[in-house]
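The chain below stands alone and is given as structure tokens, in the form predicted on its own.
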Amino acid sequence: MSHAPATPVGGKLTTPFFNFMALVALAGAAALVVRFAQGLGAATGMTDGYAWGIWIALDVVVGTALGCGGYAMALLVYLANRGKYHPLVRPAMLTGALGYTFAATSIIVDVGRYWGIWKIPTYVAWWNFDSALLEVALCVMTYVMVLWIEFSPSILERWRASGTPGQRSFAESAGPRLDRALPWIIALGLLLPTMHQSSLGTVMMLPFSKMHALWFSPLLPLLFLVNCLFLGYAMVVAESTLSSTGLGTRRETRLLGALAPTMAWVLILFVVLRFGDLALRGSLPAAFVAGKYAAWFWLETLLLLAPAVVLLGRNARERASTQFGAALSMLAGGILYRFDTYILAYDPGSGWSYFPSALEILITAGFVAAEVMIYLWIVRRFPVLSSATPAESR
């Protein structure tokens, strides 16, 4: 199919927004120094009751789902053969590669004896094949490499066009080999998220006696997999809208509008699965017991049902503002569901509580800021986004 070619955005990198992100990233780096110098106890609000906090619940569990835009688009473009969505693949792959890279980095920050993490992929004789966390660790490590390989055609394309002699030579040599390998790489890129996103749900099936009934479910692996799909689609819409507004790149309003029904039906599938499971297991009455758990449950539900209805309407196919609003609601509801499953719904018993420390929050904010800075640097210098802005898009 014919698409507008991806080109480097160009322009000045050090804008006021970029400089602000740099300050946040530097503050996060300073907090990291405290964490590694003084240990987890001095830097976090975690306890023996809450062995993980926002570095896992947000940076990893939510961060990897937000990075599933590449996975979601690959399912459409390569598996369902919807070639018209191909312009959305490169930015989705870049967002995914950055999201997973920083999620993997967060794991290193969260682990107490981080210097031994290299043993996970190498000490094969010690592997516990019944461990969901082992599968998550191995899949995430591998998927980070797969995402950067899938994104590498953008880098090679730039090097062929305007790189140094050495870069041009490497790109001309590696390009054909990469083209032959990409079908296998893409297949692996479809398999790995399916495995570890469902396993992130499996992890919270293990402490079943400590989980609230509204979030514990034998369907958690399936729910987390469907959840990562609609979060991935929402990130594609949000990234495309913000890029076109902030960088002046091509608006993909019609293309995102064509994606709207798919997003809506994935949302509806998630809500039906969740409510059907709660009803069949007799846990639905807990949603009508006054308290914080029911309030958060219904907030999640409303944040997901509202965009499902909106995305099935005509406005979602024609107006960028409607698409963006629906995507924000999807992101809020999907993020809240994952965070609630890992933090709110988990009760280790009386006497334990958790609230993230200032350093935890600062490190997470620093990671996000660094990710945004790297994204801006890459799209300004490499062909990722379609730069022409058609007049008919609004």
Given for the second form:
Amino acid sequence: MSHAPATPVGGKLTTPFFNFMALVALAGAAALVVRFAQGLGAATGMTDGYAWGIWIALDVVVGTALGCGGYAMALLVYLANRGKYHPLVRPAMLTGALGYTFAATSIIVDVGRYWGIWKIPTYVAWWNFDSALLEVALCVMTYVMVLWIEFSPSILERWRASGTPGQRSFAESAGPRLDRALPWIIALGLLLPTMHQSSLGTVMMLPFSKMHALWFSPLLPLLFLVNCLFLGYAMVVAESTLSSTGLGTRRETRLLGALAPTMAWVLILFVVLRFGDLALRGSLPAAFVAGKYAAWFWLETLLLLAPAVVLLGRNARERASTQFGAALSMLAGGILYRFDTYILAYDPGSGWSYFPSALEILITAGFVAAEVMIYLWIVRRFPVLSSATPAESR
Amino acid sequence: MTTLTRRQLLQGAAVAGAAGAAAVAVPSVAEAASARARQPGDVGLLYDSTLCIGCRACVTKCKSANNLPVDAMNINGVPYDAPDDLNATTKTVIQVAAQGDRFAFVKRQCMQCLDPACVSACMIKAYQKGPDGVIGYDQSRCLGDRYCQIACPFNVPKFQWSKAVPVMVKCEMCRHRKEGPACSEVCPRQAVVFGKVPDLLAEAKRRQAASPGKYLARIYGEHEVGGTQCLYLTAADVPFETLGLPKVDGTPQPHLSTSIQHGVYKGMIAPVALYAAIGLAVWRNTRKGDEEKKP
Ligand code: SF4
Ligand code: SF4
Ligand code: SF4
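Output the structure of the form predicted together with its partner chain; the preceding block shows the form predicted on its own.
Once more the chain from above appears, this time first in line as the rest of the complex follows.
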């Protein structure tokens, strides 16, 4: 089976939607001035009780998981050798590269003493191997680079076809070398998320005495790993559906439909692991204690079980709206699980509460907007989406 | 909040085994022993809630000894130095637990854990245990990521939220003063005393034995989170939880996460082996002129 090559979508970049995103990004940038001039207290709702807020829980912990589409697809294509999904890899690598880049940028905004960040990768003698956060930091930094290298064939392709003479000769000489190295870079792209996505779970094992029983688990690393997988698949589906609606590219309903059972089984694996672990350790009764914890716990479970059932059905193979709905539910449930583990389940003791400040939310929104803008610019100018290729040229 | 019991925590070992996942090898989780035994040279504080009169001399002296500004609170238009909790300008605080007309004081400061969560959390070792067991903080290493705050079971490290160039603030047992801790030096009642931990434990037991019925027959910090170097005595009818000391068991806070980190990343053998295996599989699957599978 041969695939359509990817083509740039083309068209006008500055649509009203794009301009609106630019506005949000600018507002976020203005809010950043307050954060850097006056410190974290002036810009955020964080306190000594809740020392981490949405910049960690959403921008980093959720943001990287949403960037796992490339990882999840690469597992299928390169490890399980399911070549037919290959057209979905390149756009997923792009969202991954963007998602991880912005997560890494958010870390710089979040840490109080950001000017020392360069010490993490360089001061090897200081490394504390007990710290899961160190593992996350080193891995994420490396993986950002790996993702952009994995995405670079798309840039080289464009340069070879229609770049300046300089770009063309660079693409010509770098291309073959990249091709030879690629399997080992792809392998690195499979190893690193396995490591840091599970470590993101380990991070919240350290404060176990402050964790709610429904979210604390010795399986947190495994749960976070499975969680990033289904979030990755859900992002691939959502992204494909959105670009076909928003950019007018061809729908990939059949291809996404073929993915549906895989997604369903990953979801089921997650729910089974989570419930099995809670039951075996005797923590499950906490799910039946009325209150906010149980409510959020069941909401998470429902948001994941419902799409699992739907994805095993027939509609999911043929109907784009069913696929999209299932993906949205998976995203909501998976994001909630991560957010709850980092914020809701974390209880520093009485007297503390957390709600993000307006500036804090604005900065996160600004990052998302900038991410969307760069995505649109790249898919319009570079060959990323094979669904942008007219059907007759297949 | 449903807190975890030790059983709930440790049975995870069995579950993890059942899951058989390489990512969650939990090698030594069953032995919940403290990673570090008490050393004869460890120093700490013994605080006796039954003797404390709440004069806050320790709080004021701690501030001057550590160059910390007042935490001014206006009461009826009059400013007082009245910190209500540890914070960026307060390394120790006196709080009161009131029940009807009964009340008791409690002094809070870093507990100097035997197996400290802050040390385990910090990526580039801004916290380090000194030869006397005291956990020192090095701001030149600190990145301000605040994982120590998340990790500490006693919510001790505090962050300078109002500064553009912030540092963490916590009691380091006055390690900069050659006279030793300022708080114990000024206490008029010996409610807080400084010393070697074995001596402090002996003194605590001596006080308990000398006044039968006066004290609760426990020393907070003797076993909590694997042992701390700051120890607490309380009256027989005032449980430690009433004083606001968290209810924790004897498991060192870092125990589980460290065993995972060590189990999975020891010598980087597992990651390197996994990389080789993945690399071979990818190389095989992308070989044979399979043009269409290039990213
Ligand atoms: S009380 Fe907290 S800050 Fe102090 S040593 Fe223990 S973990 Fe570290
Ligand atoms: S030992 Fe020093 S820094 Fe610690 S509470 Fe006492 S006076 Fe304050
Ligand atoms: S100086 Fe002594 S008596 Fe006064 S508040 Fe501090 S511990 Fe209590």
